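Next up is one chain by itself, shown in structure tokens, the form predicted alone.
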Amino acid sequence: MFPACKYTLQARQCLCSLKVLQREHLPSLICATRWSSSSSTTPRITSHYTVYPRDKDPRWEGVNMERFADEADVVIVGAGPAGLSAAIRLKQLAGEQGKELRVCVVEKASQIGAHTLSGACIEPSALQELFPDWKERGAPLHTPVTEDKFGILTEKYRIPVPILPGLPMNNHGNYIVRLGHLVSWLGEQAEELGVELYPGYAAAEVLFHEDGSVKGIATNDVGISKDGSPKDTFERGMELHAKVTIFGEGCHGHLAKQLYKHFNLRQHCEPQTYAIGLKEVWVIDEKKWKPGRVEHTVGWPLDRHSYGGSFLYHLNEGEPLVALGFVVGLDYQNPYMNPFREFQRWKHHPTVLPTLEGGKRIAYGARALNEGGFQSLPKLTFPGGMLVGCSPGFMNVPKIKGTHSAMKSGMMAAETVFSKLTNENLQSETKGLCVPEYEENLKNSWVWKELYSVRNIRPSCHGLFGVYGGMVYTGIFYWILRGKEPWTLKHKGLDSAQLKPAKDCMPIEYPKPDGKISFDLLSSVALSGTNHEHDQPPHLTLKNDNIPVNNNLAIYDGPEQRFCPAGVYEYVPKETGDGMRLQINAQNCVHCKTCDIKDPSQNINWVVPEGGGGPAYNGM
């Protein structure tokens, strides 16, 4: 893991210059302005400047808004598998050809890997391409898969399903990993190659040239009070300009959402569809520990029309650890569904409970997953930038794997960018370079072929027989025909549009947690290490503060208080006693983005908080 203050010399000089410049120009009247206008007649939920612009706020008059700017050849947003693979590959190519190339990576987590969460059982193919000597370098892949099990759960029983060679769920040759540790290791390799890493700095804004091409990014401002006014410690973020900016923010990225609209990147694809994945790590009785065992199930406690399932992986990391989790497709219809409580209920199944009895839970987290696959891939390039990894959505849903394809997309982006940057005869119509060759090369790679071959498996679960119909479809059209059927099925549409009104659905009665196998939400969030500066504007912003009560609560019985896996949203009585109001506990947020995706009013907009905030996962 990297400490938040660990940077290359050039990056440290850049940040020091930023602080000196801003202190010299920080007006002495900020405090007076803030306090003179801090009283508000009606407290509001949203105070973020993306909803209430600062140029119209008298409390910001006279505040110096100048930003320090620095320039690199390539700026990468997000230090995940895709972003770090792109950075590493760029520096590898530069070293091989004796070229000078400045590559900067900004990451909102305080440490590299601290916001990474995945199952994870990974295919090592992309890692093998990036570092053929990864074993000698000490990559943390300690657990090769030795046993593969799949089953359908009923309330009391497990029906085994054979995993035939060639089926997506076959994990022969794969490794069970703690993905956060692998990402941390990739960060170390990147730094050794000369990549500049900026952990703890969230990319908050896309910058554009006058010709409309992407110029780079700006990191978030710090020192803003919860009411949206400047503190006396206010500092502007820094600008990082680049010839090409690579966006690898992960699923449902804050900046990617803006780019989709700005460049109309989703014009020719279906809407993305998602799932929420919840995960725990346990230390179990050593007698029950089977290092290398991989178990997956579908069925109970979900009905056949709710897509989802479970995983249980036995790690081999020096102590008897298991990683277990539950995935629920966010196209579910019943607003009373609570994915967290479905997960807790699943652990009490007669075939799961024995593994956990006598054990101790040591970690918890959650994140959203892209499930749209091939049909939902947007245009990947635009003037000045490109999308890599889980940001556009390269996850192979039937395999429940996306790390290998995310890494490969980052590597291919790097190769095409490097070729462009080192072309002595380069001519560009825009200041920010456009690299359409990246998408063309990706379409000729194994990533595209893999996603195309499984394109119909997820949407085949929308039929009369639900998930079980999808399993039959997989057996016939994937195992036999390898996805060569001459049709492409469609998804149902936006996940946010799938909820039925509460009056048309049955409330779901969940058992109370026992504190041994199943747990309450707040004690779970405590295990994620989540922390945010309390006195800052909530980064869960609302376009309209009235919609949650008037629409979400009135029609859907407030589903955000159930689909959020961190207890961020609560409906509480008004102080006046005349009705309810929405309370946002932003400090609990684990950055999963589920609220932004599933909100039936599409009124919630997740934006980045101050850099360094969020979960502090250790090898999740």
Contents of the next structure:
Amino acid sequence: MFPACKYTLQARQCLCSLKVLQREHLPSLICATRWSSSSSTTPRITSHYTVYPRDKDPRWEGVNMERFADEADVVIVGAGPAGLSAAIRLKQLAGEQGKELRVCVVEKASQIGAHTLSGACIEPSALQELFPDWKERGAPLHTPVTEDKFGILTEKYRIPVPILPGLPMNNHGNYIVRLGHLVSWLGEQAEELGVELYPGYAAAEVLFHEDGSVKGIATNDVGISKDGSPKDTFERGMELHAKVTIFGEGCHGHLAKQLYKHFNLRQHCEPQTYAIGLKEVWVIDEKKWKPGRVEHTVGWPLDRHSYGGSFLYHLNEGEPLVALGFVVGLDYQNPYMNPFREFQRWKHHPTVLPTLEGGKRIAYGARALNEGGFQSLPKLTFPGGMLVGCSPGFMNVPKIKGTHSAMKSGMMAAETVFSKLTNENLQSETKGLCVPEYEENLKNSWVWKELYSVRNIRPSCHGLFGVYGGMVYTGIFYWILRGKEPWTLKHKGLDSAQLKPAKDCMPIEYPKPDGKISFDLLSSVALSGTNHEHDQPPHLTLKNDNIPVNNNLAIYDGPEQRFCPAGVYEYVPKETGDGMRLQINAQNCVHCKTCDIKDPSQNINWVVPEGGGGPAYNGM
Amino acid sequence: MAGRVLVGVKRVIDYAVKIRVKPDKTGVVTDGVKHSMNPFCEIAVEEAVRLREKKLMKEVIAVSCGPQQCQETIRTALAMGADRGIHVEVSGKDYENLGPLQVSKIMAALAKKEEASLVIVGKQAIDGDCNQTGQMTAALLDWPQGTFASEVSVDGDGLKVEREIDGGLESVRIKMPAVVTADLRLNEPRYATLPNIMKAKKKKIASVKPADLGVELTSRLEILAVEDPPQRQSGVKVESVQDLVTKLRDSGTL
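Structure of the form predicted in complex with its partner chain, given the form predicted alone:
Okay, now the whole complex, with that chain kicking things off.
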């Protein structure tokens, strides 16, 4: 149909994938319309319109559903390191070449940086490329790493492991930062360059042209009450149309989830695997404070088959602050595992406790992170858009860093989009621009090489010796052979499929929190500052309201009440006395996405709540 | 008949955030902490905008006193429907000492300057909880006041205000120009939607210094220390009334 010689191979591949989709039936709004066959005793939990569409709902008859629309050149979803780097780079290029470009960034947090959570120890390479004068501009990188320590913990002792240069975890030249503050600073730089930033407005829906390419996004509707009916304050979200839409939602973004299905982007890659990271910030006794020290441990309290470990970074920003946390791989098998309580009990280890004694906890938060690396990278571009940052997942897991590659992917996206937009001879088959050059350029960059060289380290932890086998593998194949081995190990599959039934597993006895070093869940959630407008449909939607009790509770003893770091899910006895029901405390949600990832029934679908809600992290 | 409404809005730490006392005990940590418009101020803005939409008032002016970041709060008010904004620049030590007396002097000066017929403010701010600014403003202007308003309606050349008081509700009729302070049940504020935020970027925010209004900001109050409230001690369960009496006697309460 199209003269083959006219288009590049990549553009043809784009078109081919579109034609395939057009043959299938394309709904413009992806929603699961399985009506919950509520047994007479399951109370209704879900009321969100993505599960119960409004055009069939009598309460919405006659409500004006028109949306205001606006045009931009590029719309970016998510003001994190990747999204902001892309916005900044676009404006830098536009300025250099004297072109006008309208760049709009939408962000669900009420202020830039409020939903950002990371260790974090960053490699300044990408920042250096973006802003060679970052120091003069006042970027908040105040703590160069001075000491790197690694240890294997047993219940009472610590076995030190030397961090030799060349090992992925060596941090020479890197900085300990409070990523939320760095993201805030990036936001300020972006605004100065003329980027339109809209914090407090979440992208809730992807919009499509008739030819199937991405047209832009629509922000969330407001003023819907808890039971799904319109309130007096109901207002539709706004449509932002763009020639290219860049999706930088971070790990396991909800729009990215829809895009994977819609454009079949995960056809040739392995499923993404994840971990959950919980973090606290403490003000400690000055005598214990060693600014610039980076400490990591593996081992206790996890067994060798559960991937995970801890971090403890001493910041140098005036007050004696430490950022510490615990990461648990979400491929764990025991449904009684409770990552939050593992974190709390790790703090009591004899080599960790002294640092925290006499200190005060001032912040808490949690977020899922990617572990899939190279094997799990999906196709990154599709007609009208592309994926950047932790959304497709460029984190280097053994290095424990993903910010530098996220920023680089944002910058590359910007560069390829810019050259496409300013190409006067551009002929596009689809209204939304296809930019396959982004993926090509990324494949030729250091991001790809880096991810390739560490691709086998995480899967090597699945063997008989667990994490220790992984460490031996790293020593041989990474440190000596630099990741050049000709094979690529596979992951185990979907994280949600790894849970064993509760009857085959041992419950874990966790110690009670002491209120000084370890704490209970609810007081921790309060510290995250999270809140949502309470009169809105719960944004943790269930495709089928019956499955939690019939499946999750019956077979797996309700793992969601343990893996959620914010206490959103609770199984409580029914008021009628005959059994249990799932209670969803949506207001507590810290937007970590763990439930969407780990739910063994894959029944939970996290959608974005009204913009502005969620945690209020300050420099996390 | 339709006049101007002056609405005061305050930028405060968001109500869901856990506050932390600064290590030097001079105040509370505000750097990087999530701030938003005081909830009662949102209600005040909503009421002012509704009055204008009913054509009972012709213009709504949003005012905020504080540092540069207050402009965000004024923008939110503009996105909710205010016509223009005034930012009274106060920063540094002056801002730390800014209390209801100083703000009410500023509001009074602005009300005269803008020839406002109505001043609406929230009944109190959730950080200071003073509940003084509206009342002091009315006193300085020698205007009638309708405080803790749960309903406001125009009645001829005055206002009928339903006030929430300890015993229930009180109805008062006040002549205009007047000062009203908004209470919780006055209305449900609308959302500041994105198209309105974009339009609000084009609305004007004038910057003014307190000195230009002839207002002196010196405070007669000095903050000596800010401390956490004492940790709540856990209680003790008693088995019988006799136990309770014994315990109360032992603690010296009886």
